[in-house]
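Below, in structure tokens: the form predicted alone, a single chain.
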Amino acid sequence: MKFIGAATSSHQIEGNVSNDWTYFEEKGLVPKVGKACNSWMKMEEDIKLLKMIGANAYRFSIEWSRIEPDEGLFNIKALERYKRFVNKLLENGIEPFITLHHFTNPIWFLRMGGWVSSKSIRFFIRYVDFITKYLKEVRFWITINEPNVYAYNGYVIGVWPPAERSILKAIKVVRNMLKASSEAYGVVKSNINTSYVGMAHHVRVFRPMDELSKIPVALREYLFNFLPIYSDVHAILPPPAGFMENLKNKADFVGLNYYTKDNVRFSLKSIFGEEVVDESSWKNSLGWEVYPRGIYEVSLRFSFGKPVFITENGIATENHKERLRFIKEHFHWLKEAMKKGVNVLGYFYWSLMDNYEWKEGYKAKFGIFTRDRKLRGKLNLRKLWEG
């Protein structure tokens, strides 16, 4: 494997930000960010973070919100400070993966309609051709991150910014996403020749508890992990995001963020079903169940050929014994996954340090650091590879 390191997005550790997440606690919809890790701060501290666990690269995302606060101004200044950051990163061998579009928008992008807009497409495709013209050093590019919990948790169950409860805007968005992921990787691939360009897709495993209950698996399946991946990688948008009309771009890589494993039941109250815990199964802090050969199920299932990085994969515990666990037992089924052929490029731990979780606010502990970057115990996630 190529490339090993940590991740993190920008509205999770920089702080002070004003987008429509901060326009949200105004309202006392969503936990308040604050400063969160202080990293728009301490960017460069974060590098010797990333040199202390044997990093060799850094998947981070770009605040949006920052860089174009008002519609059509862009903010120079800010844009300066990212560069000067992705320059550090290469100076110490530090390969850096930028993520385009993690969440969070302009409040002036959520005024106009946010991603259930028609314009939506064409906002982000201005504000990615802006970026890539301006860090042409860089050449990893994830465009979106997760369309499907985005728009499931905005437009589904409405627990984040917008706060909507609609399935056909919830389409509409994943839709617009889709599309403007395939346009941007036209604008990177544009602007930066040597660019590989994917998104990052959410996945999860799914377990029937009877055969009756293999009718709800079937639909989050398609719907949650098969739609957006078979659209990014075939340039083809199936239904009910598309009657399989062609996108212009096929992603370079397949992007997998993997964290746990769902029992499903058939229920009459819902066409998903209803989800089960099983109490005797290993959790994390957030109820969540880990479950390591999901990591070798999923790269199998979802590579569609295409080589693979894990951009997301971490556990929330404050035990550092546990957390060594998971990742030794993620990697072994990681590397039996690669045996079968799936061609891993790299493995980014969720995540650096603790940090805002959403919903969640700073809860939950997923980080091999603390947010004040003291490091919970000894670990080397290139030694625990090799190893």
Ligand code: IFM
Given for the second form:
Amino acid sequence: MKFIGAATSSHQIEGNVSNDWTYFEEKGLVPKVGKACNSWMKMEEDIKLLKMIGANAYRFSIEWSRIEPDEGLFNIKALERYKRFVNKLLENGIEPFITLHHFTNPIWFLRMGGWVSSKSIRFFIRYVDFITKYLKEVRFWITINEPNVYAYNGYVIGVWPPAERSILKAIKVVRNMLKASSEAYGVVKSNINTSYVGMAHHVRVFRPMDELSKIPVALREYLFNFLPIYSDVHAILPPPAGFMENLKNKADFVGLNYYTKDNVRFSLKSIFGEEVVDESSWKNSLGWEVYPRGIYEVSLRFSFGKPVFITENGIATENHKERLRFIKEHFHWLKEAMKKGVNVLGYFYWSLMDNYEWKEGYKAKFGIFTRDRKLRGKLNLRKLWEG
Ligand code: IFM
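What's the form predicted together with the ligand like, now that we've got the form predicted alone?
Full assembly next; the chain just shown is listed first.
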């Protein structure tokens, strides 16, 4: 495997941001982020951490609200900060993988209707153009992270900003994000012709509890897993996000964020059925079932013949030995997928250090390092992969 490293996102680690999440913090919807890991001030220290774990790649995101705090007004100083960081990574032999959108938005963007509005595409493209004209040394770009999770939490169950509950809006959000990503692909390519561009998709294994439960599983499988990836790799918008219309560009690779398996039972209360907890299974500290074989299943099912990056995979635990076991078992199954022909080019552990886990605040400990950058126990990703 060529690239091995860890992943983070701007809102979760940088600290002192002002965006739609901090706006909804004030309304009491989500926990306060505060200083997070203070990475905006200490980015360079994060490079030392990456070297300690044998990483040759780092996936992180750019905070749109820092770059364009007011509509159309770009903050070049903020972009220079990222550029210095990128160059430091490269000097240290670490390949930067930049995510352009990882859940958070500038407040003005939210006021303009956010991702529900069709104007969102134009706004996003302008921002992407500004970034990629300037950061030409970066080859690997992830346009948008987990549109399915973003739309579900923000617009279906309303537990994330902007706290809406409308299936119709959720569909518009997914549609606009997929269109924006496809257009962004063209912009990145025209600014950096050596670039490699795709999305990061959250995928789950869904297990039906019995024959009848195959119905809600099929629905989840289609809407949550299949639709965004299919659209990304084929440049076609399937229903209900579209009418099979063509998009502008196809992704170069499939990025998969894999964490867990949901056991699903048919229920008259919801077309999506209900989740059933398997008491005997291995779970992370948030109660998510740990199912290492799943990384094999999703890689086989969703690679669509494209190169694959595991853009996220991780466990919330404070137990170092448990984290080691988690990584080893996922590596085992990833190698099995490669034996079956999946072209896996890279793996990113989530996360480099404990950080702000959205609705859960700071209680989930996904980090190899703690929030104050202490190593939990010896861990070298490259050696674990090769061993
Ligand atoms: O922390 C998140 C990340 O922002 C997106 N993917 C899942 C992670 C763990 O929940």
